[in-house]
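Only one chain comes next, encoded as structure tokens, the form predicted alone.
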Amino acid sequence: MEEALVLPDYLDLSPELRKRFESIAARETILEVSHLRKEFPGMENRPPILGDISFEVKRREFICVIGASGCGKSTMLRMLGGLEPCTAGEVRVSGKSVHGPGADRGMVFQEYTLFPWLTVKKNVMFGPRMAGQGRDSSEAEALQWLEMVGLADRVDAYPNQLSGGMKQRVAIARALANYPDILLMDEPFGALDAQTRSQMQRHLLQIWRNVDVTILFVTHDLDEAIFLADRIVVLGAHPGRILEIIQVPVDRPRSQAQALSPHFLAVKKRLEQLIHPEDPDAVKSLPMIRMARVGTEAEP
């Protein structure tokens, strides 16, 4: 399955970007999603949550999934992680069909899912220990991963002693300690303030550059998707379906200054057109409820 390069017509790719896209396309396929469909019991007479989703992901690619609220982004990610069964279709990782959770896929959620009774180090050690790894080797690996995410000085702290950004860095380290092929991230920075979110985006790109892992990242933030991704999968709703798969024509390494570049702004405009198409009738149909008295200063 091949996806076409989707870019605004007037954009010219630099030779470096074309070479990068060609290099990614030549890599082995690590994730195959074929005709994925999801319906919940009791909703047979309504459109499916997801209908006929198909795409492929290459090794070490960074994919962002974006779409309007209710389009099934998180549901799809849970299906890829084996946490939610498929109504129809198939998910394959490295050629093997997915029928449940597995060590080849790590997950990071928006909610902080650390064990509050364990220290930072023991949270990261948990996966390797459950896999049968010895205490000394799992501790050494935990320390390595915590250094990777910049928390070598907080190994003996407990989760309630950490900021939100630190907790998510521990969650990323814990997921990576199992050496997954794919890291699935469901709006992991959604609860963070703007400054911390920006820092976490840079941290994640640095980690991704240094680790052999493929990332699928669900977000509702257009700037975040463009800043992070090689490609963006845009979902529509009712039923959830792929509207476009857009390759991001922004050079790496990424910087916040690129948010004002013509390529960045052009992709953002296209995403806005897909996710929030102009519909004058939608505004006219809103209920008109007056919450201020006529003649007051609150009246526009």
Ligand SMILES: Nc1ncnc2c1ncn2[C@@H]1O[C@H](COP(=O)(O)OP(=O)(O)OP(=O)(O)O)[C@@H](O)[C@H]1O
Contents of the next structure:
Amino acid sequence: MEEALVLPDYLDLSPELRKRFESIAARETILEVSHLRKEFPGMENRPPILGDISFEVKRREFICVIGASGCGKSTMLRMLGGLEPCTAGEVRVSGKSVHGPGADRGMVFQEYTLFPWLTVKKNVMFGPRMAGQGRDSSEAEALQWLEMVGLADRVDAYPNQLSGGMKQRVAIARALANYPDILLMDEPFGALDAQTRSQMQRHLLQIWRNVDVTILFVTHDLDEAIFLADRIVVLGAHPGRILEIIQVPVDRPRSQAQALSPHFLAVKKRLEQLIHPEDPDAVKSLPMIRMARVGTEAEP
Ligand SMILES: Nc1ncnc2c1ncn2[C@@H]1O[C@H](COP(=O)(O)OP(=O)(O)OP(=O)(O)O)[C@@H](O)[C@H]1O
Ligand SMILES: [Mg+2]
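In place of the form predicted alone, output the structure of the form predicted in complex with the named molecule.
Whole complex next, starting from this chain.
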């Protein structure tokens, strides 16, 4: 596996960013993934879903995982969450080996996963209550997190009374209320419209700045990955494996305007090369079917 800083010769890394990368590298390791492998039963003659995946994530780092559809991103995230056993290899969170779900890992999925029969506040109180906290302190905890995600005025609503973006904000509050070491997010904004999605990205960065939490965020949207991440883990398929880990040379705080900066575009170009390599013969291999009424001319 290669680790790379994608920067053409004519671009510099800002001194602030250089310092930030150095300071991240010196932090404690929160997540260690070593030689992770995944096969599902009955697929012995095919390449494994995940081959041999190893990487580390430092405390308060924001990592995005990107790769083509079907390359094993969700499978990997479920393994890190302890929802899916490893065929081989090991996952450690804050030094402890993962053998099942645990409060040290919060999860947010693309599908809305709130309990529909509980109010927003009770959804967020659920984790602290399960952990044995009293009703009053769980409620205070829930209100604090709901304020952080900007939903202090919707605490008594039910999930079906909320928009998609609001539901995901509650899901984030619910995950954070357990004080996880790491937040594992699987395309959490994938079902939202473009404008809400971009608002949610800014919102997530703001929350991450204010909370001591490490984030591993799966997406297949290149702009989203560059906008959010310190480093991007790029996965390839058959078997799912790391193609490259890219340090994102874009200053923080991030803004939408940076999407046109040479640094942002340099990373985007590299991601495009890795994920969507140009195949000039791809169209030739498609079956040739013409659908035109008799007498009409289809464009050549
Ligand atoms: N329970 C299962 N049994 C057998 N195969 C599975 C199972 N779960 C996932 N797979 C296979 O593993 C591969 C990776 O799936 P996964 O959902 O992890 O991909 P992904 O990268 O998250 O894709 P997407 O971007 O579309 O969400 C797919 O080929 C899928 O069919
Ligand atoms: Mg997926």
